[in-house]
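Listed next as structure tokens is one chain, alone, in the form predicted on its own.
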Amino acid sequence: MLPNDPREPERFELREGPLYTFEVDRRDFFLTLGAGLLVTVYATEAGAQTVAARLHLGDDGITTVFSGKVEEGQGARTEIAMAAAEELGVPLSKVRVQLADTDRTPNDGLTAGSRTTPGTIPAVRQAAAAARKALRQPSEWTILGKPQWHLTAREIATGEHKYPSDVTREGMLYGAVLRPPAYGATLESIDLDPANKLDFVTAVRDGDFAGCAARTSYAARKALETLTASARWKTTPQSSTPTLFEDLRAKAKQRVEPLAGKTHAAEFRTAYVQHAPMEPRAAVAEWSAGKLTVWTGTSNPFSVRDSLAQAFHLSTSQVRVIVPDFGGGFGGKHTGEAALEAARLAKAAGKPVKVRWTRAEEFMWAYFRPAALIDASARLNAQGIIESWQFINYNSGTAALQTPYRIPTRQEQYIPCDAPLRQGSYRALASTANNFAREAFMDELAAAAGQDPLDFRLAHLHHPRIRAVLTAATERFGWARRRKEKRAPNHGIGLACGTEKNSVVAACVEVEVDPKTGAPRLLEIVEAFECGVLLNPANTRSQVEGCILMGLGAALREQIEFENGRLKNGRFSAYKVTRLRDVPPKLDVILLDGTEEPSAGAGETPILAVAPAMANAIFDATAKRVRALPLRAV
């Protein structure tokens, strides 16, 4: 287990990387990259000044832009690349950017929490504005707010593109870790001679850790196989799926007070879900001359640098992580697992290794989405206005805990529990729990108070960015002239809206419900989203798109199921994300640009309408309220 385990979701979501003094050698610097002007924006952040952004202006009229943040699909690096290509006045091919390489970039802390928009960004603007004499507004660019491609778009299309995954070096052997047979269980002991007795097989093991390396991956799962029937393990009885909520409930670390003369409650569940990835955790170990250098996809560098300095007892500069962009994330890879195994094994080697996760070792052993139990309880007065209000998460997290909505007297709290499984960040957090329980309980409280959905939200939303998003995505579904007319039977139409990262977001949708099995299907979407200032509208537009699919696929099926500590759909062919087919007929996303506001992350807020409005629709269509996820009209 890596530190920092993200086990408690409270602690893991608030906490920030740890702040270091970037220094580099400036002899080193200009070797690797050539003569030209070194710019280097500082930042004052609890007392530590750190750097911000830093560039490199060449000789050859390359500009350079170094950031510890990293790609895994969102965007990033074209990001980057067009603030600093804006703020010089250069073409966008004059620029590149380093990412993500612990002995060449500032710690720009976790990519996460769609923070490199509204932070990073700033600080290469400033940096390049620094070298231009000038920070030009919204009204004046000519490259940032217009649409651009991913600057690898070509090489990933193509295959050309590189990823953790992909990396080699001479001599490398390939690396296989032996796995527990379920959560919790403990090696006793462990025969390593019949794996060490085959031909060019080092086996390994350090604790709990057990391990070989082998010259090709066949012949390390060959290996394995040797020390899997060797290994005793000692197990203890885990949780189940069936008694899951039950558990989260007993195992509370705090009680509340139900809320006092409250006219309606209900409590919601989401699953367990896994971020899937498109590439599996990968890592490639290089020990040289005492130094450690690891290629890996994960979205937290540094940390993974310091987690790797501790577990061998090395400086952190002793210590190089380099992170190539890499097939996606989710706020699944914000740890190193793959690094510290692979490190381990080439240690013991003496020779570069490479470890790749199976699709069924990522399902089971990487963290997954927390599950959450919400109660949810309100008091309505005599004009159907909300006058109190509960609000407990048990479990997930504090993202958009608090609500939008003007209520005199509310009270929302987080309350951990003890999990079952390990559990850790997803796209927008506890978010997606936290705004489907708010939303579909707004529905149920506007049926109770006998008014409209919208009219409803409206009376109580005086957050105006909110009430913009939703008045554009209600106007353009039609919600007025739809709630009139006569639907198909087992039809339905639902909105939701929520905020969080600085962003805000409405959706409407139609949902068609199975009578047999209440499994909805998604017809139509229409989601209005805005961000403050579009800094890339295609890229905006993709992520929009990117959350709603998403999202539908945690509101379609995606549920991890598991039994006394071990997982009963591990697969993708039980675990089923979204599919073509899923993807609705109608699928309409509308970009407000707004220019009063800063630029916030788009990599998240889309994602939390999809499940809250398609359960509203649900209701519409067969009068039964859904209060869990997976959606079910049962």
Second form
Amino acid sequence: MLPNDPREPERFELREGPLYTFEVDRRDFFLTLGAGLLVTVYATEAGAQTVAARLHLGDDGITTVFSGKVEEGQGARTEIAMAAAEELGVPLSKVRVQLADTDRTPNDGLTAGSRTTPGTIPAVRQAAAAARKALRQPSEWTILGKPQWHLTAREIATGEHKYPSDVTREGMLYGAVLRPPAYGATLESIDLDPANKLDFVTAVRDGDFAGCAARTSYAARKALETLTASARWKTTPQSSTPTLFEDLRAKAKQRVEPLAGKTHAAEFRTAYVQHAPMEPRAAVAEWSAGKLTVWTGTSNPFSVRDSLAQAFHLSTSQVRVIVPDFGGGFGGKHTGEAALEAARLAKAAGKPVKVRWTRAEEFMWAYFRPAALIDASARLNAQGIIESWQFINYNSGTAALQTPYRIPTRQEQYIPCDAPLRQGSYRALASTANNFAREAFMDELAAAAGQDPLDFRLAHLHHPRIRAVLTAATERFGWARRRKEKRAPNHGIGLACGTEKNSVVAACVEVEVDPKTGAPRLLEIVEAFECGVLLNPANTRSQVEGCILMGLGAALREQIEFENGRLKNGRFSAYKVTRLRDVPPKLDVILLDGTEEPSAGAGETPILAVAPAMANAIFDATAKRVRALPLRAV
Amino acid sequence: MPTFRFTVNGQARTVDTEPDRPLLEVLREDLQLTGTKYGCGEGQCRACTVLLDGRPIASCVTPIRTAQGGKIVTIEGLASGAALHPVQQAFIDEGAMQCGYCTAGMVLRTAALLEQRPKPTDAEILEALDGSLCRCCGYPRILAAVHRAAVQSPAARKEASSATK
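Output the form predicted in complex with the partner chain next; the form predicted on its own has already been displayed.
Following is the full complex, with the preceding chain placed first.
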């Protein structure tokens, strides 16, 4: 994934009706699956046929679904099983799901962009329906549309489930990788001898890569200490947090003329944040008879396979990437660093090697959600209507860049910058920044127009689905009544809405602001979300709750601090993600079943509303506008 | 190298190793008990929680020498045969997991809490689980699971309590 890549990660789409192909003699599958019928659904994209889904209907009554998607906690495995069981008319217990094994599953591309629900699920349903010769309508569903927790819950609760970092191979060693002291540092020299003299240690340097493998993680760390001691680095001056936004503006690839006749303007900033999934990057690599097999946690198994093939001068058929269900990603595991490192060490050691990044490595060397600098300006007329709108995102991306409000003249643009840190995808991409800035700015314009924030939005909003969630959230919250009531000291209420990836969200919040620090506390949130026909309401609710609370962390505290290319707070004791104590006493999720709309993913868009709603509530409480994440009333 | 003797999930174990190796790594690498997870290495996320003599500890910052002669319970040892511990069952029934990487630590800290406080208040739950991080932010479901486990019959808990000791 290129930094600053404005394209949505999207690899296939069913643009035409799928073709059904029945294969009765696929040797590789029948070797492991036994006799049965194999159903493959093809999608045609840009003239090329790709496999969109594959089902094996075993003579033993077990159906196996093959998909290149991965499971990282978002619920893809269970949803895919439900879709197949529904269309086959069999209980869930008769369905197995084989995910993300480059030798066994079709290439579904990247698991990202909320694409599994609108892309993979229809293909699985088509394949299963082909076997039954009829596609069920949502009104006929008995499995889909009903709440279902993860099918692997028991294995997780008992510790049996093997995450990538749990994979163990015969004779396996543990690897440790030498990291540069700062961004931009390059390795000039290193002495491997002290490490190689230790018992059962293999140390290797290959260009900028240096690392070692040993019989325990402890021994690998001790060996790494000797590498660190002898390594000489060439460093160059790097950026620091205090000048980050000035640097971004200075390094913007383009200048924009200010909006002519603007009446209001504001600059918004969002910090660099780290995904910090609970399981850091991990991989086990094993070479056998010229073939490389890697178990790793990545959302992009086929791309990682291709990277490995390229790095080791192999054909893709000589590389197999297997992705066990892994411990969280949130857009942060689209790459395969640990896979490459483990494979390099395993090649040197002649034994399988596991590399599991430390938390410090994950904080510093995984990529970040890009910091954003956003210039918003508008021309508001005497009737309180926005006549023109300019919205420029520097550095963070295009997602939800375009306003859903009806404004006659608009300029919306994303301008890349030379970024100081390695940056990439994050849950809902740049829409977290864009929706924050837009919804906070809309609130400023509402106040300038002397209107209620809800009325002002509705006056500009013709999008029926956003209007529906706004109405649902504000009615449940009692917005109209509570706006008229006197708030307790330092308490305020606010709202925000948004849309992305064909789903819509609105939230109302109450916050309390600490008068000394300016820090807000979330006391109540009512969030309404609609993503078309619900496939698994239980999982959707979990995703919405998780999005709200993950978004809360970035609203309250999360902010990567760096100085001259070194991270200052790359650890959980200093970088405070959302914790149990942050959960608001009232957290109310309303799921609207959008029966007129196709099913969309639910793991991203619900993150969009909490931060701007809180910023607006802080204004209500303190009369201070907050234009940066994390939020502080100062 | 010194020898350390302790029990894990009721089984006597002997390990010859460096005294300052973290208990977490001995469990995972020497004893192949990978249910206990590495999350941060500084005792700040509690994914690595195990019970040592009934008390929840962060095994990533606990040197193996501290476990000498101790009784350790990991997530693999919480169920009695096919019967899950009520806290495990509550986490399953409440869907209290997304990626599930924090689940072992959450379950063990909850089990230890309910041993001490069979009917914990909300404040006691917050206190007991404070610092257990769930990056999927599945906290509402986790809280529901703790409450569900807490209201289960005393008999079920009594039966299960033998596993945590």
